[in-house]
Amino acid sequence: MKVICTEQSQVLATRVARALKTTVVDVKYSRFPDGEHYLLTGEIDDEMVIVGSVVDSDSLIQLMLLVDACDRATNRLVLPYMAYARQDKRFRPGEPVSSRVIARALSQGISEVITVNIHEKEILKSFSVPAGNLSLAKDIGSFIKTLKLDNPLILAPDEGAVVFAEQVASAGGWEYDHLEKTRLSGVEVKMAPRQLSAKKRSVVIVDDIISTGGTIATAAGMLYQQGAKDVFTACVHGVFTGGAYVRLMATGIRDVACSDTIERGCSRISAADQIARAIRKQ
């Protein structure tokens, strides 16, 4: 068994390979003059673990080419982050179900798929091969332990993420809650924990993904107004579009951390051990 990866997932793939006690196959990436992708792999094995986050259209094409280059092997696909996964339903006539399109495209030449905190687990059914999902909630909980906070309050940004917050909190036996919006007027909205007080407490806002960071940035400012001692945030997928990281730090958030499903400077939580364990079980 060997590991191979796209350009977007070099760090995570190396960590997975180390956990599996194997090697990463070298891949040379380039483009033709017209912008089309080209790649050339080193020597592949009969069994390959292909690691590649789809963060944009280029990384999708690169991943598909990589799968085809390994067509003589039995391939497991590790998809740490899957772009286009938010469109999992057709809301208006004429819309594509983009998550289904990507899942079908990435099922070719693959024996199984492993995802990490995919947007909706129902998407797994769109793959034409066996597909399973891993959660890094407890890994985020372990990271929070390293912050050595005194009785932190774990907060989900909304009710939809409260199960994730509960799983994170279980790592340390901490209290958890979710933020609730209360409209005070036509233009004024208050955000606060639904049941628990943030006053004089360290608060960690957790979620599976941070894109624009707008809700968390607004919430952080209000939590400080409500007497929070300090505010941190941690997520699995750090998309950070439109200057989101700077926006979050500008609100006074003490620290922003994400995992290496999307490789960032603030990727301090790794999915490698969970991925390696899932592969060993097969």
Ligand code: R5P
Contents of the next structure:
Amino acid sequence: MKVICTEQSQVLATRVARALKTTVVDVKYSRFPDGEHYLLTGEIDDEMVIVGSVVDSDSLIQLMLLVDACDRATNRLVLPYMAYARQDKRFRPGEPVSSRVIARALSQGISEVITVNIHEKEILKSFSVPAGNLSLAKDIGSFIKTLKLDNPLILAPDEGAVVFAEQVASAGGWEYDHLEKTRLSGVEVKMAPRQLSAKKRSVVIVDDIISTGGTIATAAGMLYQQGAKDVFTACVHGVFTGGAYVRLMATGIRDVACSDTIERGCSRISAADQIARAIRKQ
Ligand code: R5P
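Switch over from the form predicted on its own to the form predicted in complex with the ligand, please.
Okay, now the whole complex, with that chain kicking things off.
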């Protein structure tokens, strides 16, 4: 068994390979003069683990080319982050179900797929091969332990993420809650924990994705107003679109951490061990 990866997932793929005690196949990536992607792989094995997050259109094309280049092998696809997953419904007539489009496109040439904290588990049914999903909630919990906070309060930014917050909190036996938004007027919104007070406490807001960071930035400001001692945030997928990381830090958030499903400077939680365990089990 060997590992191979797209350019955007080199660090995670190397960690997965180490955990599996194997190597990463060298790939030369380049472009044709018109901008089309080209790649050339080194020697592949009969059994390949292909690691590639879809973070944009280029990484999707590169991943599809990589799968095709490995077509003499048994291919397992590890899709740590899947862009387009949030358009998982036709919210308005005329819209595509984008998650389905990506899942179908990536089902070609592979025998199974592993995702990590996919936005909605229903999306797994859109792959035409067996698909499983891993959760990094426990790993985020272990990371929070390293911050050595005194009795932290784990907060989900909304009710939809409360199960995730509960799983994170179970790593340290901490209290958890979710933020509730109350509209005070046409322009004023208040966000506060639904049941517990943030006063004088270290609060860690946890979520699957930080994209624009808008929700967490607003929440952090309000939690400080409510007397929180410190606010931290940790997520699985650090998309940080349009300067989100800078904006989050500017609110006074002490630390913003994410995993290596998208490789960032603040990727301090790794999905590698869980991915390797899932592959060994198959
Ligand atoms: C929503 O379903 C997700 O769990 C995130 O809360 C959301 O995508 C975060 O978006 P943003 O960072 O743009 O507020």
